[in-house]
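Just one chain is shown here, as structure tokens, and it is the form predicted alone.
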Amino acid sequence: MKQYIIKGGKPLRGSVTIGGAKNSALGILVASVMTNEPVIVENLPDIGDVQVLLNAIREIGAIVEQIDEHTVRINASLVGDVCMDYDFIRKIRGSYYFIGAMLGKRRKATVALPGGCQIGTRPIDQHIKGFEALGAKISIEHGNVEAVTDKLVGSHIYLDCISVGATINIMMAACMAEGKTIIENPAKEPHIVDVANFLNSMGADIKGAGTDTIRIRGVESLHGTTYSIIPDQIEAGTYMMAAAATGGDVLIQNVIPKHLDVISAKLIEIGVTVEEYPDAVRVIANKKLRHTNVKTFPYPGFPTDMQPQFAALLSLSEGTSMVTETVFEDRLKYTSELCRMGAKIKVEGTTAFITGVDGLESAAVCAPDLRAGAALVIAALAADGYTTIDQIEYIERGYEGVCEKIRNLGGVMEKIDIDDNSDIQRFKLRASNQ
């Protein structure tokens, strides 16, 4: 087992190249499924969860070659029907995308229902009334989630409440459905923006991405392409987050300033200073930081992704300040780890009142989830003396090097055994020269 040693209290400086969208990733993936000529995905993240559902994609019967570290060739001509019950796959929650693709393609699917961060409830019924609009049959026995159909027939579909899973999953089965589809109060996120890009490449009609109402029109099949993915706006305001805390100064750089608005101006307001490139964005906090209220929401709202890494950043700003989580019930139980770190945070329901301190302290935490194990790395960064944090495979899961990155911005930070305390001594003799 391995985790994450960090000696804190060193101000990040430099510059940080911003890699492939996770979210956008996991979409694109499975899309490509559903043509049988090759399909080239570019700038794709080399991390957990990636990797999990490529090897789901070698399961059901596609070539995937990996051209290089970020590059993947991938034909899906031999796949045919799609059942996927495998222990790795329900580890993920984009599993759920093979729905919507094989019943486009296939008419029929039988997927595992999709694990992820236990962060909240992350129920499915806007994608199976989506389905049905269409034309499917759904039932769920045995944990698995089965669809089929004879055709699919355009239809206008209103979602309840707006969820990103469901947007992209009956984006990628209407898209072959004969007829048109509405999908009215979609997800706006740039991920679905990225999905519609990247199945109009492959000769799909899809119009009002990131819009109020998606437009679909039909077509029999699809074509290969050569895509590449948006930067990932969740690891650049993480980045962003890390800078503040620390007291840096970071150039983070391969970004679309206009995902990171929201992030931009929360900074902004507590008093960062944050410059704004055609391709990147400057993050520099040289003062004392003021308090401030966020609550959650989705896309263009303050993304709950970013909800955690903005919390360990207000544990560090004068005055107390109030994080509401709106999206996720469950996403704010990290606090007890930032409070091993010394944070002042009281939480009652879905808010957190946070009293910033003058410093936090070193600890031996654990990341419960993967934002909120980038939310540890930051409090660990800014923090006094030597910080470990168990179970980082949560991190990995959507963070490409951050080790590395790390310390290439001045962070000294390590990924080492856990029970390997020569590791460590190692760590601290090197860190302490440092």
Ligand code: UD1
The other form holds:
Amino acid sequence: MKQYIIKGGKPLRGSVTIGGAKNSALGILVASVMTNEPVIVENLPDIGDVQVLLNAIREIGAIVEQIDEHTVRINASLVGDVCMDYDFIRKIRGSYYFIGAMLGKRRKATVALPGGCQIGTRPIDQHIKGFEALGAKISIEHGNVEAVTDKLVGSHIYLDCISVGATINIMMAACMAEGKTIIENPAKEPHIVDVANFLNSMGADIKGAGTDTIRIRGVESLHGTTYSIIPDQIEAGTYMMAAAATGGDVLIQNVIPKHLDVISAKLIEIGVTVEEYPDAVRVIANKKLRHTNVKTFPYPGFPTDMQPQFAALLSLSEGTSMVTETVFEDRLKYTSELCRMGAKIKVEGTTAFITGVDGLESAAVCAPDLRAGAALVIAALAADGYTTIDQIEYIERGYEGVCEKIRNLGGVMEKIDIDDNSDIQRFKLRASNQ
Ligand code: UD1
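Switching conditions: you have the form predicted alone, so give me the form predicted in complex with the ligand.
The next block holds the full complex; its first chain is the one shown before.
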């Protein structure tokens, strides 16, 4: 078993390059099985969730060639009916996209109910409502979602809550339904637009992704394409928070600054300097930071996937901040780990009251999920002394090369073997000179 060990207290300085967006990648990889022609996906992040999904795509009979670390070619011409009830696929959220993709392509799919981070109940009723509106019959048996129909017909669908997953899933099925589908109240995240652009590059006819109404005219078949995934808004935001928490100066490259507007705005509000360039942002933190309040909302609101990382930063900002989670009902559990590092956080319902402290202390902590794990890395980089973080597989599900990227910025961090005490001793010896 591996863990991260981090010697904190060094300001991060230099530049870091952001990879492709995880949540785009999950939708796009699954959508690529909807055509019988080869698809090339570029700027794919080399992360755990993507590897799991690529394995799943192989399991259903597609040929997946890894052209390089960040490029794959997928040929799904041999994919038949999909019955995907493997245990490993349950672990990732994006597995539910096989339902929409295969309903579109084959009018039939059986997929294990999705898992993902334990941050709330995460029902899929809106996905089901959308599929049923398109004419599919859905049943849930033995932990699997079974979807079947003779024919998919376009429909007018209003989503009762804004859902990234439901929007992408319905969009995929609808682009191969007969006639016109309208999705009202869809999610507008950058990755929704990215998946829609990808599907359009395969011959789909989707208009309005990123707005309040998506209009889809169904097509009979989709063709091959070559497509490059957009940069990851959340990876970029995470390095922005890490730069700020360590009093650093970091140029975050290969980003779409527009996608980071709300994150930049909140950083500026607490006293961080954020400079914007055409495809980069520079984050400079050279003074004491102050408190603020934040509530998570669907895009263009403050992303729930940035909430734990911002809370880590606010635990070092003067005064009392309020962080309210409105998207997932159980996404503040990780605060107890931050408290082990000396943060002063009190949770009432879905709000965390954070009173800034002068410094965090090192501790042995455990990543409860992906983004909370990233928050612990940020806290550890800012804390005095040596922090160890367990369950790093969560972090590696969504972040590529964290240790390398942090080390390139002057941070002191390594992945070591939990059971090998000499690994820790060697790290400490090296770190003591840094
Ligand atoms: C996706 C992202 C995740 C991100 C989240 C919100 C992927 C693989 N995961 O998750 O990283 O944190 O968006 O930006 O892209 N809901 C329902 N019924 C449904 C669907 C959702 O009630 O049918 C609720 C959820 O419980 C949650 C809220 O709607 O409270 C938002 O969920 P949703 O946007 O669907 O999140 P995911 O697609 O699971």
